[in-house]
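Here you get one chain, nothing else, as structure tokens; it is the form predicted on its own.
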Amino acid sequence: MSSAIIVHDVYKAFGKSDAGRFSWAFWRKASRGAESADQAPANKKSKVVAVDHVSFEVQPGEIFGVLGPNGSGKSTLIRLISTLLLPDGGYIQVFGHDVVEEPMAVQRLINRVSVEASFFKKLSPMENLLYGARLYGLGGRESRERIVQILTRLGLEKRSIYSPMQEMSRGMQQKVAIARALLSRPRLLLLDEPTTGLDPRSKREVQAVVRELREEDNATILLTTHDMVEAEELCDRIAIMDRGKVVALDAPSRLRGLVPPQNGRQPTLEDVFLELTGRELTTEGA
């Protein structure tokens, strides 16, 4: 069986200019031939490597987790897979489609949930999701039924489905973002810290829906999270990233075996994380 995701030797860096902002005046002169490109004013740039020659494969129907401290590159990796960023080196394939050469084919197979989800706040969840359904090419009647089904499964009361989004908490809005991603029944669902800001009960409801999506639709799911318990309970395998590199990749039970027991206590996934990265996992600014 072919892999759902192939990430091969992927490299991504971002440049930081020490010489100020880009000169549009220079660009206009150069475009008219007044200056050549090699006469450009010298700009000292330092590169920040976000993803450093990362390779792994994800199998169809697998829930694959990515853990990492702030700045480890996990969110950049999600954006690369979802075609929002282009890799500087290596390649990524999603169900056989190259993310650079066939971005539209990849986009038809995926959906993404992140902590930055945005909506028309004066509209209701139903109105927002119907708008999204039209973008996916879904019919109105079928979409209405599925929207109610997904949102109630995520714990929204029916009256909330028809109330303005601006009246909802951030956690409830995040549930609507998850529902929007599930509408299109994606073959690959990219979840970038989907339960951040949710209370414990809401987290469990979201996690149950993730499991159902894999079991009922055979969806492949790539999950980044700061919640060690969530990662261990949901994921078949977990990659731990640090400073842009994958420092460990295995099933949760095997990862725990990387650290010996201490004082008769079996190691947790958090113990493994601290041992491999030397840093605590925090929840802001990832």
Given for the second form:
Amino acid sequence: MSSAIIVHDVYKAFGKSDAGRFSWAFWRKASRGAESADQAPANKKSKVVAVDHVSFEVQPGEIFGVLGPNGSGKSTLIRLISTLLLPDGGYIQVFGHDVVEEPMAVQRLINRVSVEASFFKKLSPMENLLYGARLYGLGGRESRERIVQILTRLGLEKRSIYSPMQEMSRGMQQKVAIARALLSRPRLLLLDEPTTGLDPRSKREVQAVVRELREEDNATILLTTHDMVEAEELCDRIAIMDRGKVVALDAPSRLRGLVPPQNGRQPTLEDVFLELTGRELTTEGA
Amino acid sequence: MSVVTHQLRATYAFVERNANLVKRYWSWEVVWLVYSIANALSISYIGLGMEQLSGADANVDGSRLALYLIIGALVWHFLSVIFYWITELISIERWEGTIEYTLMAPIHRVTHMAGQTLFAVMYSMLFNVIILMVAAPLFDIDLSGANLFGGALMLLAGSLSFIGISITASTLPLLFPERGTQMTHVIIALMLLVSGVYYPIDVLPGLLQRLAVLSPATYVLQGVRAALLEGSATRDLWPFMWPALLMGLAAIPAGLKIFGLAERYAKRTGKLHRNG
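What would the structure be for the form predicted in complex with the partner chain, given that what you showed me was the form predicted on its own?
First the chain shown before, then all remaining chains and molecules of the complex.
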């Protein structure tokens, strides 16, 4: 069986590494005569390597977790898979389609939930989701029924469905974001910290929907999260990223074996995370 | 579901979304409508004012001048509203944070532009009809000898090239998240200057007259004025229509190509995600 996602030696950096001969900075320095062009020092605007030669595969129907501290490259990785960024090196395939060569074939198979619930805030969930559904080619009547069904399943009251999004709490908005992603019945769902900012009950409802999606639709799910318990409960395998690199990748139970027991206590996933990344957890988006 | 059905539904997605936004921001639309009416009227009153200021000896036909100016105001309003709806397609979505969701949807960019353009043309047309309904009784506008069909045809022909220019201009907010929207104002301001919106281009200095030849609005305005003021037959509008159509046929594919390159650049450098 072919993989749902193949990420092979993917590299992505932002910013400029140096003032090359064809850059404006090079000629500006040369024209000032402060130093010769060949001796011009590196541009002070530093290059940030967001994803550093990352490779892994995700199997169809798998829930694959990506853990990492802020700035570790999780969100960049998701943007690369979702065709919103172009890799500088390596390649990514989604169900056999290359994200750079066949972006539209990939886009038909995926959907994404980001940590920020981004909507037209004056529009209602129904209006926002109808817009999203039509972009994926769904008809109006079919979409309206499904929108009500998914939103009520996620715990939204019917009257909220027709009120402007700006009147809703962040947690409710995040549920609408999840509903938007589910509407197109994606074969691959990319969840970028979907439960950040949700109360415990909402968090559980979202987690139940994720499980349901896998069980009923056999969807493949790539999930980034800061919630270790959530990662452990939902994910079949977890990759831990730090400074753009994958520093560990295995099933949660095996990852725990990477750290020896401390004071007679079995290590948790959080212990493993802290040991491997060497940084403290925070809740902001990467 | 066929590809055509999918793309048609996606086109409608933009029309419906924009209509919903207009509905939700209805109070702002009322403000904008009042502003547009006041703007068109104040420009047109210059015509009547000129008759009075010049005195009887000057033999200025104030009503004709008012009609000349109101045609300029309406045509410019029509074209500039199309321009702003298209150029703001990126900035609005970046402001709301939805840009990544729209750009990762499985739709062709031409579908995206078609939906935005379709709404822009309908919206602009509606506004112009309302402004005309208010202005007509105030200026006692007599269009009995006018070729209204020819004028409308000229307007639609001209809107094609404006769509192309607007698509190109919409790359500015994509490439320059902080100041890109403001940069688009320069384009529209220069076109307003050289296209003869409120005066014949003959009064411009030589350099600006040469630039006027490159502006599709020049031909649209001359064609619409010929149709409405002179009552020229539709076939006689061809000298104004073909340059506007030709510019449209060149500008739309060029705009789409440029937008495609800008989108690729934005995806390479990570500019889609930035708020500004």
